[in-house]
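This document opens with one chain alone, in structure tokens, the form predicted alone.
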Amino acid sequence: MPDIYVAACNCNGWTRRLAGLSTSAQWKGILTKIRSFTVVFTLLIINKAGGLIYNRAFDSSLAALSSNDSLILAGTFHGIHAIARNLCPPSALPSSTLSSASSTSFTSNPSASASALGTRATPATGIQVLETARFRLTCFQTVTGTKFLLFTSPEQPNVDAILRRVYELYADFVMKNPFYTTEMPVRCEKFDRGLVGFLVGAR
């Protein structure tokens, strides 16, 4: 087994970073620059309980896991990535913001307390990438709990780009299917093809 020798367990940034991809012209340019040299092996999809519900290898040299192995991936980060959201401490607010709140009565006034409170503290977040000397895997999560576990070469540039253009995809074939039942396992061909022609037909 390779050592670990990353871990990080902040998703804010991966925001931040697509913040400035707003505009057409530079999404494409990365796009073109992603599929030049894509080295994606495995794409897992977790539900909220931490089901397996999507698994997809890409990678025909690797050896395939047992439909058993995969289910123990992902309940197995599942817990791993709680538990590192229980360790990790929430951002500090401002000395200001608190000393402001400390002096406002929150049972005679909740609208003024709110509003003293300004800025909340950024919430804790679990692993964001883990990397070894042979591969990489970097995990999304979603607003609603779904995570995008996506394993790629150490190597691999632009992985945050490769993990918005997947759930677009994510969004457009499977969330906008109306016979898809969410939390439940993805069997979407569209889903399936788009895929496969972004980080397969590119190469």
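Note that the structure is predicted; figures quoted are calculated from it, not measured. For the two forms, the rigid core is made up of the largest set of C-alpha atoms that agree within 1.5 Å on superposition. Numbering follows the first chain given and starts at 1. Compared with the form predicted in complex with its partner chain:
- The rigid-core alignment places the CA of A63 2 Å or more apart between these two forms.
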Second form
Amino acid sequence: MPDIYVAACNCNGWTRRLAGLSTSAQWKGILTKIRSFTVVFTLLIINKAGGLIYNRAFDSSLAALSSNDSLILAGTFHGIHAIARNLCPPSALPSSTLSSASSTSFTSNPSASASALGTRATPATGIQVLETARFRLTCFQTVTGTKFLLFTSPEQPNVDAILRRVYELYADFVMKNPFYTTEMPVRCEKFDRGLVGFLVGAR
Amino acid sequence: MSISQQPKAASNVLQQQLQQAPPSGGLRYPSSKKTIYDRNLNRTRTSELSRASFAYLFIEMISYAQKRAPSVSDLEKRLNASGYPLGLKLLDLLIYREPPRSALRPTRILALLQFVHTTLWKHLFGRPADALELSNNSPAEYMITDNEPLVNAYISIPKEMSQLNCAAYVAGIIEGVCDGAGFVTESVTAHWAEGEDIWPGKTIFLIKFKPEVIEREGILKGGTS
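Swap state to the form predicted in complex with its partner chain from the form predicted alone:
Once more the chain from above appears, this time first in line as the rest of the complex follows.
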């Protein structure tokens, strides 16, 4: 099965995006060199009701979604996230992950059984990570129910640190903005600037 | 997220005192009957305020003003009016806190502006302002520049209100200081500096003194030179 690689190559200072079927060994040589890029692709923010309030692509390697499709994606994810939380078994065993090159695997946090020592059972959460061969989707849900979805390449390290920083930027430039109404689409210039400055450089 | 419930930041001691007060209706006084007016003025000299607390309080101030203001310039006037009494009180407090040798009320325009540029800014924002200049248009106008006003730190102005500068609140404080010191101003306004790439939030505070102040300054200069 031919794999489709999207790669970038530097030729004399120009960066060109090459997409296509990689059959020749020469192509494979270039592509394996560059495949170790760790990239942040997209950030989505979903409000309490499941509506998409922020959608920003930082890298065009992933196929771009139309705005309608992004809304559908956000709503669907919101629903699945809630269903996964309810599906979580009450035992402490984590669900096993399937790992094959192009299948998806997801992990969610099951509630630990309360032991006699009185440890608090961690409440079940919904989907936290969804990984495919091409990208990894990490979901961070705040205490108030806002979800931050981050699409990164599978090798990207420190996704949690990145999400925490994004949350910090959100708390600063969106929540402390007098002209922002909560649960509405985010249109804050300083938030955009902060994100671009942080994520485009975070390779 | 509720942004209107943040209490005004006071020092820890006062908050503890307030918490011990009986929960009856109306204004609450601490059981020791000591209010904020009984405390030593120098006590809070170096105390700091969390930026987030101020940000949330400021958001509410802006929303409150916006509900009653139909236009951008009205909104700026209301913010200005909120800052005015602060300026009057800060003038006395800051002069009182200076070391006795230099604790003098400024009597010349330049001394007043130096006071605003350095002492006032350091007290409010922890650093002196960035520039102080005389305007080219008229000898009665002075400009204080701040590359990044602290009050605007988290505020992104929407496109339909691009003229609004929330540092009008700080302009009100400056107006209070100038008026309190005896230098009556026509207005103190906050404007965005045009064409700034390095500092996109650069703000210029334009201080317009009344003609009698300039006249008095001229007489004083003629008398002492």
